[in-house]
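Here we start with a single chain on its own, the form predicted on its own, put down as structure tokens.
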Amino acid sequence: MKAAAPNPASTTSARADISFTPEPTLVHDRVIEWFEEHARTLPWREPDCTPWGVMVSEIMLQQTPVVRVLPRWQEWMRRWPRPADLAAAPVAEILRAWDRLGYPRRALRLQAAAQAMVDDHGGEVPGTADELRRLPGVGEYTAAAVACFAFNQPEVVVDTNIRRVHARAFTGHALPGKTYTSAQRRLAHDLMPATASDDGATACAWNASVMELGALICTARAPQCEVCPVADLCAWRTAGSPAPTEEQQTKGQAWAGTDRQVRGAIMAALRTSAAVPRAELLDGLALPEASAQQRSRCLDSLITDGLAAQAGDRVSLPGA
């Protein structure tokens, strides 16, 4: 059984006014063949990588490029190769090891998930998307990705890169927009290869392949259409590569002057010191444009999030 062509009636809000939609099975075959030749060699893709290693990679890769994740992942797996190892680790050590990956609450959620695996799953990563979703801090994408990439379960995996390939190749849009819409969700399900004949092997290969295509070739700002394996099947190319509409575009997140920048500076200072007086910590930030009110507010938010702790007038990483 072949995957059915996407139903235009079911994807109205996600489609451009185009007269061409490629046959999904042709796209599947070409993208998977391209992946087999051009995929990056990454440790979490190796056959001997554990499900825990896959899960750590998926959490770290959220909103963070591979080049930054790779050394952190390697160090993390060296120190905490099993969920039980991370569950027992001091929070301060975990946050120092997270280093500058950003969004450090991910590290705390990963430890909470590891503790749930110890408590409820014999210290192992559960093997189904439903079980994974019940772990603290694990959402729809992570559950589907770990089930697929670690356990070969043919779940529908959709990240930003996959949404972009879907939008261009099948709906004729330049970009998918910021929001993952119900129409895009239906399209992703429609595009999944059938699983009856091979227990989902092609579906899992499609997930990995189309994600890699979006990361390396069908990029947001500079798509390399000249080397894309499905350029001649792409609805966006057939439509003349129209520019993204205002609705489709997503603006990059600001950094300079934001609370994220100030929080990051505070975390960087705490990772390199023991308990430090609050006033000394805040006054010592090399952010002359940040007001005293913003600095104090950001520190208080870190304490609330469990990323910093204050005892008396001294601040440190939790448990440091």
Given for the second form:
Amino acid sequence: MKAAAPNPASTTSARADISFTPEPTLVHDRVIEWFEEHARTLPWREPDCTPWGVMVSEIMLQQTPVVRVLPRWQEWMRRWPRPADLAAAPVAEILRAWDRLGYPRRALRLQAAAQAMVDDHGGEVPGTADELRRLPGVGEYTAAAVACFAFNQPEVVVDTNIRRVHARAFTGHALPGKTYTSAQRRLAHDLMPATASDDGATACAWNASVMELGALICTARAPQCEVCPVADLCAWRTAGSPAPTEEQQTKGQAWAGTDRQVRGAIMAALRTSAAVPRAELLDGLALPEASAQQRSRCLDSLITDGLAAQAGDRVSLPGA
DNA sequence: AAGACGGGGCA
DNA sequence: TGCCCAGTCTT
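Alt. form predicted in complex with the DNA, vs. the form predicted on its own above:
Entire complex below, previous chain first.
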């Protein structure tokens, strides 16, 4: 596939004055060619996958690795093949089917998004990033990703993998830093292939290819530069592969003893049981270090979030 | 701009 | 143990 020159006039910014090292078109061609040869075969990338299938995959893949998503995605698509199917499903079943993907509020938001599609979009996944962005649980990344991967629209897709590849190949940094800056957004935009000649096909290929390169080769910990198609062009390599600065270190979330751990333990217990007395549920958590107050507070927060329900003394998944 | 929000696998 | 992963939402 032939990549064209970067977008000349798709914005008001004076792109023509910006010069990149390395030359973007060269990187486009190399990375897209690499993708065509080495990309993983994933069900949501198959041509027959519906926009809904793409949407479900994108929500599941927020902060969750592909290998853990695969089996859950297969089951979800079998049980709820259209937005209306998920919208009509009991919340308890959805949370059980979400299993241990983590951040279960994503499952709730996905159902809310499905309901919005039924209410406002004729039961279909909306086809533009602006419409997608208004759905619950759909942020800047997911809106662009679904518009691009399901509807072939040349949106600027930027995830953690893409930020890292950009930081290394074009900015010369080891890591992109914790926050997504306006400078990074502008760089990603300026690096997009032109859309005039091919209706955005190369732009979408570029998005998918850079993401895959970041996931498989240009990884955070130990990048495999030996097999990288643009190693000889990479600004970070050219600079001698400097180590990450203090600023670029990732924050690292604590886990042991946090409310997130306790909430997760409560959800795990609720998924495998019918309604249980509150005290029995909280006392049964295998978390010796969690105080009674913390357990109680976390259960209350889950109820507030709509992830658990209490009727009288008994607690269960919502609607169960 | 920073913090909350799950969970498992790998170095 | 610490770090990382196709982010979003709230303050």
